[in-house]
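Starting off, we have a lone chain in the form predicted alone, written out as structure tokens.
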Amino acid sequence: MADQEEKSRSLTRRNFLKTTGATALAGMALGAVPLTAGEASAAGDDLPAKWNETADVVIVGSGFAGLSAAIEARNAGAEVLVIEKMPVHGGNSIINGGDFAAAGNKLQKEQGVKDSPDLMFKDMMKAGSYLNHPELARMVADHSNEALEWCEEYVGAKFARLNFHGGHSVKRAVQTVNASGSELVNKMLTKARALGMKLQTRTRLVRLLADRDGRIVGMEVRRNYRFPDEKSGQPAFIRARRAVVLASGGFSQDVALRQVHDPRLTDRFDSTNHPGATGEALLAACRAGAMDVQMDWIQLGPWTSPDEKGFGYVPLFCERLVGYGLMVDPKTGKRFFKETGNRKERADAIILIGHPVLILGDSYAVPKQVFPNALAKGMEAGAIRKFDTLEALAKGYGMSVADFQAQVARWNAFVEKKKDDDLDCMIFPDARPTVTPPFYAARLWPRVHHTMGGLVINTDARVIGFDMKPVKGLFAAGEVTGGVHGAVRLGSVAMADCVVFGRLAGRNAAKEKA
């Protein structure tokens, strides 16, 4: 039944591309794409005779970026409507790991970690292979701590610990108390509702509508939509007096669309994303005259496990252990890449090996680093396994005991002197040799995680069209945009990106003339 539903969904998505998205993409390739929103929508000739609903600012998407925009637009005096195609709010944000990169944050200062926006900017640019639009990356780095403090002090979200993610120079990510983005999303929703924002779930954007001046003035939607049936629901028209903000996320779950840009990413690769990360709002913006960028940079998370579904618990196990434990190829029992490398480096290394690898830690590192609930749930699912000895661990994964133990001994020598002579892994000052039983391990195989490409925006969060000018009345924030991260997004920078540009988009959208 599930297979049949998946086939139906895939066919529907291919039909969508065939009839709409592919047309837009082909138009771009042939130079036939409309230059402005006005041209894209026949200069306002297809506006409805009657709107079903009106708000000052209409926001598409209810994750970090959408709710940040909603709160700031309300605080700027705008009447705000948020639409969400799924039956529940939160999108991908509500299932992420809750890590927020912020340069110079309070926990860093308490723990003596020296950091700065300049260092965060350099880390983002290096990981992004310098393909990042520097002015956008600079905005995120410079305003990351301000955004975090807004989440804590104004929204009321709680953050409890300081974490490291591969590719950063220092520990920079603060994690929510429940190790989930739900801590921030749910409190954002409570705040936004208290301010008077309206949220409509099961409402899918079909197309954006522009007036004769080319300004985006509203949209056609389908209400009572039931994902993924694109024919479900009833057509309706929503007017945006001031502006539309797109905060609809990426397209990691759309196999056909991601293969347009990276043919390697077949259904062999699962995704960590929620099912609705299918990118149709992005394509709707392109058909309305918006320009996209870097769509073929699609990130795989190297820390997911083939032994559990979706995002799972192993990412919260693996990422906390890098710099404290070793990662090995079970075919050889040996390390193969530096554990603290960025996501692309590690995912590429695992794919090159061609089969799942292992991450492991002992009873010093695991309780110290891993959120207890993540460990318990991962073990309950069978994705994280516990062994009384290293010999038992080796046998449990079919490794040569001698080769594996020799590799652990070599790793432990590096940990003792805080320098990895083999692979240049970053080893943290409080790391200890992996010697204390019991030992914990999990298998790793990459999944599609984040789409770095998306709509072109400027530092005001205005969407840019093919005439290189802002599309009037259209703003965007979060994963639906491109350029911030370049080739590789560093772990935990997504939350900062969404909140920084979400707030900006909401404030600026509210300033537009009604």
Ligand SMILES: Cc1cc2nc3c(=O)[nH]c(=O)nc-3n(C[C@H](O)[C@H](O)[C@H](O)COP(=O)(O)OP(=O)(O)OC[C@H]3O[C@@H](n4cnc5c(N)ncnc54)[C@H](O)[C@@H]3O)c2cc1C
Second form
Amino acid sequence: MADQEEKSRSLTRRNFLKTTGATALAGMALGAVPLTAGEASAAGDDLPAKWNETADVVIVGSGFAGLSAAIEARNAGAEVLVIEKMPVHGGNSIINGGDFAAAGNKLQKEQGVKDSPDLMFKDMMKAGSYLNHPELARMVADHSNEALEWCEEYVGAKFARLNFHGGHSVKRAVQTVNASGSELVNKMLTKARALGMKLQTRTRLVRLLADRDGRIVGMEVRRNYRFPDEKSGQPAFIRARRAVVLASGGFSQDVALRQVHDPRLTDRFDSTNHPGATGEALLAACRAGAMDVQMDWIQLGPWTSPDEKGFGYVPLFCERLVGYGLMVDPKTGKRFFKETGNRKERADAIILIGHPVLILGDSYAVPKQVFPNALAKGMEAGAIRKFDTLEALAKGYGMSVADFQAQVARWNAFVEKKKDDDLDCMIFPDARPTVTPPFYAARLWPRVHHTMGGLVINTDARVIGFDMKPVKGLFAAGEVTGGVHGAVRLGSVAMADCVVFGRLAGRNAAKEKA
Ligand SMILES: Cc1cc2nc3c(=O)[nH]c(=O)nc-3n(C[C@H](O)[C@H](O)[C@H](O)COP(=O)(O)OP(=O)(O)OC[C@H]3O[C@@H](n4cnc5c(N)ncnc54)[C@H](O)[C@@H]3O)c2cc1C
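The form predicted together with this ligand is what I want next, because the block you gave corresponds to the form predicted alone; please supply it.
Every chain and every other molecule in the complex is listed next, the one we just looked at coming first.
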């Protein structure tokens, strides 16, 4: 067993296709290779003689998706165990920026922003290059505001401001009061615990186990696991009387797996994700007969800075400034891409340029738009710099002063008339020309941020197998799934996705026959 695990972790492109081969097999799924639920565990032949632990619903992962599922499964009367491989709960959810897209939300209404689930659905599909599974995108758009209201009214999380993210037609994201997903995830955890959910950290899913009918009935885990040492901890078996919910997140930190799907993404690209965002739980599901989809759509965040680590503070500076300030290539001093374009468009444009670019704003736009803490911390880290004049800013980044000033003047003319003739950037009604000193700027270079691909699910959050039928006893939600976002996930839609499908997965898992 340890060998099998070892093999799956030492992935090269060749041995991935030989050992796991989920993607390769997908094309043959209905043909000669009848890989369906349960075959990986020899259709029930290697179920343990004794289970170490049992719960009605066992959930893998303690982020937004897992905890939403836990709350709803508890409320539906199931005994719930959440396992988490890391020493702390929360995954990417706890480090996220706290922006939640919800069509028709309260803050939009207060500020006179007209929106609808239809418009959100259209935005998601357009950004996703129409590769999104429309019925899944529809679910997220239609239930986004209901999910947000549940987070506020039932879970008790607080959201304070309305934000814009590139690729949306309107300002649609409400942000948590502390500009972090921790506001929501911690309150979800408190709620789930109060309802009687059990959480076991340092417990890593190794393998899903199926009975003779191909129904997922439990799993092999390693308890007291010490990330990232795969041999650490002791094997144990957990039985799921009703169902398993996979909510194990994405694989942005799994360099081998991401390279299988997008060979450009070597370790020369950092990731914004928590270290545990690796894909072994997803691969375990594939080995148990689950099908994967669109694994090669891996999103780079165009707003990270090479001048700070991880996600950092620059994304919170950059994203608030788009539509209020300009982005330039320091080699030419000129704009090169629509600042309010979606993540893929912008990341691709920066990679094509081949070196870090700049975003800047003045003393009208920056205090108005940027969270004070993000500005202060970004400056403290040296990633955001302040200049008294545009000339000093140009010199600070080695740009031709004349070219840069001409470009700022041109941008300002577009801002005055609220129309960008050059690149079609959206300019917000309250934007003003960039003229008020001091000026602030940051360098941008993309990092691996989100994996759009993952397990195939249906609108009941049931995982679909290679026989195109639901894998019995297996549900999934959140970033471990694929299809919701298609080619490009719009900023702030992951939170809506995780909560909408997490709740559904929990409710439906609890309804399965024990
Ligand atoms: C820095 C950052 C900022 C972001 N900001 C936003 C934002 O503002 N708005 C937005 O919509 N989206 C944002 N995103 C994306 C969003 O946060 C994620 O897509 C979302 O949190 C994923 O939630 P999840 O529940 O699917 O997975 P996660 O929150 O990642 O949770 C999965 C958990 O499963 C655990 N796990 C994995 N494998 C195993 C295993 N084998 N056994 C046991 N446990 C396992 C992991 O350790 C992890 O804790 C951001 C992402 C990052 C990284």
